[in-house]
Structure formats: C-alpha cells, structure tokens
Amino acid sequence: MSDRSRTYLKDLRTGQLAEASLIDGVSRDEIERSESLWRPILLESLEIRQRSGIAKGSWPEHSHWDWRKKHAATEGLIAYRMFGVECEGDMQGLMLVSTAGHPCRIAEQRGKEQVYIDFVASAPWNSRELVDSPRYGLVGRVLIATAVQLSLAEGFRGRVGLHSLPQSETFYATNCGMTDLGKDTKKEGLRYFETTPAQAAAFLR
C-alpha cells in the first residue's frame, strides 16, 4: 500500500511552483503506466539522436532502463522501496533504494547504515537532452531530499550513498553537496557519493 504526501516541483514553463504528490510504494501498475508514456519519448528522441548523428554519449544514461523489471525485482523485499514524484497526473520521477547491505565508505562514518540509491531518473519529457522545453524542475532535487528524510527516519542521520552516471555527477557534487570518493572498479568505474550528516542538515536547508 502506497502513501502520498504532499511536495512541489517548478513548472519550468511558467517559473512557478506546482504541487505535486510524493509517492512512497509505487504500485505495479503506476510503473506500467509510466514506462507506457516514458518508453515512447525516450525512443523517439534517441532515434531522432540516432539519425542526426550525435553522439551517443551526449544521450541519457539512463535510458536503458526498465522499472518495470526493477519494481519486479523488489517487490515485497522489506529492504527495498520505490518513490515516485506524480504532478498533473503524470509520474515526473522514480527512485528505488535500499536501506540494508551498502555500508559507508567515508573514513568518519565507515561501516555505518546508511540508505542506498540504486536507481533515481526524471520522466524523459523534464530532461533538456530530450526535449525542447521540460516541463518541470526539481524532480532530482525532491528525489535526493526523500532518500534523505528516509534516512533520518531510519535512524541513519540522514547519511545516503550512490553510484553516479557520469552526465548526473556535477548535480551530486554541486547540487547536492555530497562528497566523491572516486571511480569504484566494481561498480562499472561509476563514481561513488555520499553524505555525511551534517552534508544532509546542509541539503536540506
């Protein structure tokens, strides 16, 4: 069962703020019908891309991903949970994370508790790699401030880590605030981030 709370994103084609609704425990068929409307942007971009011939690596990162494949995977693990961020109907975010096996890495904090983001992504239609005019802002930024709340709720004191795709590596450091710990060859050389308590306090104010 899923619970909904309220939150706001930036209607970027208007400057304002929009009320938008936090999903905690996105149901089955939310993801359905977010990649029926994600899954077709996505492809028609990329072979608009495809056809122009630019580069592959200026193309999301991210647009390989299933979430179908990844609710399936989770679901029912009590380590595991899935937000998402839904405004004028439309699912505009998904994140899964994991709040059990992803000790922290800081030397200050090492092997403490911590909430994991495994998977965080904007719908393709707010992505300016995408589309010509996004329609909403601080999809991330709500994203990264629920992982953070959930960890203060976990008793983790707000400590969150990730593993960051190159093109979002800037928003983690600068954006976020959060501390990089390098390329982790185990992780498909992916870059490793990841907050200290007093990075959260900081993020959320």
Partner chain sequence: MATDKKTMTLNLTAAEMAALEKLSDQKDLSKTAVLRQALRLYQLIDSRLAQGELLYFEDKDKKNKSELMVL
The other form holds:
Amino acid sequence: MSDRSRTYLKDLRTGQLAEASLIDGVSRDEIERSESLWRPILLESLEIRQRSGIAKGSWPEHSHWDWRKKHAATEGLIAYRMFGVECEGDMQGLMLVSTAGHPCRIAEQRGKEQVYIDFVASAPWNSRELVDSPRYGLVGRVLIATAVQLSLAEGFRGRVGLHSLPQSETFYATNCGMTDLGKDTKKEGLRYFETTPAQAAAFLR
Amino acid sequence: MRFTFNKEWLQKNADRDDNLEIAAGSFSLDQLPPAEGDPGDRTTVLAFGRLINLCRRKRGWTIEGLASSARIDVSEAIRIERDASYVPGPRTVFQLSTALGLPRERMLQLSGNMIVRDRGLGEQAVRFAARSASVEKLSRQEHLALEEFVKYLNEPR
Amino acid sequence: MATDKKTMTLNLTAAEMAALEKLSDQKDLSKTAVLRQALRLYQLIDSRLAQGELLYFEDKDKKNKSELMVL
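Alongside the form predicted on its own that was just displayed, please also present the structure of the form predicted together with its partner chain.
Every component of the complex follows; first up is the chain already shown.
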C-alpha cells in the first residue's frame, strides 16, 4: 500500500516547475522498473565516458547501489520506509530511511529519536556527474523535506541524520543547513550531518 | 502518509540546488572488503602512499597544501605517505583522488579499501613501489615511474 | 505507506507505566511514540536474530561483550 502526495521538480530543459508525485511506500514492482530504467542509462553514460577517455575511476560512488536488494532486505520491517519521487512516469529519485535505531549525536539532542536517511540518490539522468544535461532538479530538496516532515509527524521534531557522500557535502551543509559532525570512522570515513528542530524549521521556511 | 510541498518554496530554492549532488548513505559496500578482514596487499598500500607522495611533489605542494586541497586532516596525509600499513578510509581516498586527478576506483583498490581483482594492477603497483625509492627531490627516474604508472591507471579496462 | 491508525487499550502495571513515562520524558516523545519505537526495534532485532545473527552489548573499553538473548 502506498500514498502519493503532489510535489514539484524543476524541469532543467525549460527551467519551469513540473508536477511530480512523492511516493510513500515504493513497491517492489516500482523498484524493479526504476532499476531497469536507471541501469542502462548509467551504463551508457559510463561507456561514453570511457570512450571519451574519462577514467573509470571517476564514476559516481553510488553507481553500484542495488535498490532491489535494499527493498527486499527491509520489506515488512516497520522501522524502514522507502520513498520515491516520480515525474513523467519515471522514478527521479529514491530514499530509504529508518525511524528507529539511529539516535541523535548533536550534544543538545544526544540520544533523542530521529529519522535517519540510510540511502538517498537521484536517477542517473538527473546527476551532473553522469550526464551533461540533467533532466530534473529539486529531487534532493523534495526528499529531504519528506524526511523532515516524517520526523515532525513521528514526534521527532524535524530531527534528521545522514552520512553524506563526499560530492554531496555542500548540498547538506549549505543548502539544507545541517550540522556537520565530521568524519565518522565507523561509517567508511563519511561525514555525518544532523538537523536540530530549529535547523529543520529553517530549512522548510 | 501524505506530505505537503510548497510550490513557492521549491521555486525559490530551485536555482541554488542546481548542479549539486545529493547521494548519501554509503560507498558501494558490496565491493569493500569486510572491516576485520584482510587489510589488503601491503605492496599496493605502499604504492598508494608513494603515488600520493610523488603526485603531491610533482605539483610542488606541501603536505599541508595537499591536506587543504583534499580537505583531509594533515596528520592523515602524513600517515598515508609515511606509514605503509595505514589504510585510509574511502572518503579520504575519494578526496585525494579528486584533488590529484586520479581514478577513484583504482585508488580504492590500491589503498586497500577494495579487493584488487585486476592482477595487472597488483604487478604494476609492485613495479612502481620498487622503482620509486624515496628521495627528497622528484628525480627524472621517479618522474618517469610516476608518469608510466598514472598512464596505466587511467587506461580503460 | 498507508498510515490509517487503529486504536487499542493497553493495560500496564504501575511499574510499566512508570517506565513508559520516564522514557517518554527522556526521549521527548509521547507514550504512543515510545511504544511505536519499541515495536519497530523489537521487530527489527527479532528479524535479524531469525536470520541467525546475534545481538551483543560491548562495554566502553571494548573488553567485554555479552550476548543479549531477546527471545
């Protein structure tokens, strides 16, 4: 069972906002369809890079994520929720969150509950690391706003945490206004970011 | 659950979000060795440290300059260049690769963060480590060894 | 995910209610939210244990590990 809410993405070809749907409870079929669309685009853009002499090593680090596996591993577990943003009938981004088991780390809210973003990624055709002309913007903002709203609805007051991949640190620190708690040696050395209720409110304003 | 998104709010922030990546969560865990497993071939780790050292010196950077460009700790940059047993985390390798223009996936393999599946890489790493003995100034010999190894790393597989 | 809620009456002893109130206070959550968190964690742990995984507590010095028997 899934819920759909109306949202908007920026169509980067026209610069205008386009109507989109935020899906709460992405189904296995939707994941499989997304992966079957994402994978060839991903491979194609990687092949083009390879032909152009761009080193394989510059592939985005999240290109190996397997959303089908994540869906199967968390299906039926109430601590996890999977969200997607759909536009033009295609999945433009996916996010897996946990609503238990990841207590806050900022001193003033240490140990309090929060929404922890296990994984978030946009479709490969929306990533400037993979394609020259991305199709949609605002995928990240819509998904982070979703996490903040979920946190508010759960009684967590907007508290959200995540481990950013290096190329995304600016988005979380600057554009989302999250607190950077530095490198987490227990999580591949990725930097950990978290919001306070005040930061969450400021983000949504 | 139903969510609400303010169109004006999205419109207002649309331009500043352009060009920014959003991926969060983890590197590709399926390609990383288990945390308590084999720390990787010491020779490739040694070659990784030497490669960083030579690439830094080729650019005329100090260790502080390298740490600043790659946004990593100075103490970690020192350990990478001097401690052949030190395996830096994936973020550090990613940052160094970006700062020095080296291929990330192969850097992850060399640094002991990913299993080296390519035997050629292992052999080239040994050859490079052997040829690039440490001296203060980047010698012609080191320069040639560096050029050859970087060329190999960037070849498509 | 459909989030239509169902209501139930819960009978707790005084000690259980006191524990719930204390957690509710410490975690800055309603009593309902505390119980929902407890259920999420219980289901998650139970599912991992059912797959043959073990749950351990480790002390601060990382010297002692003790297995937690949940079921």
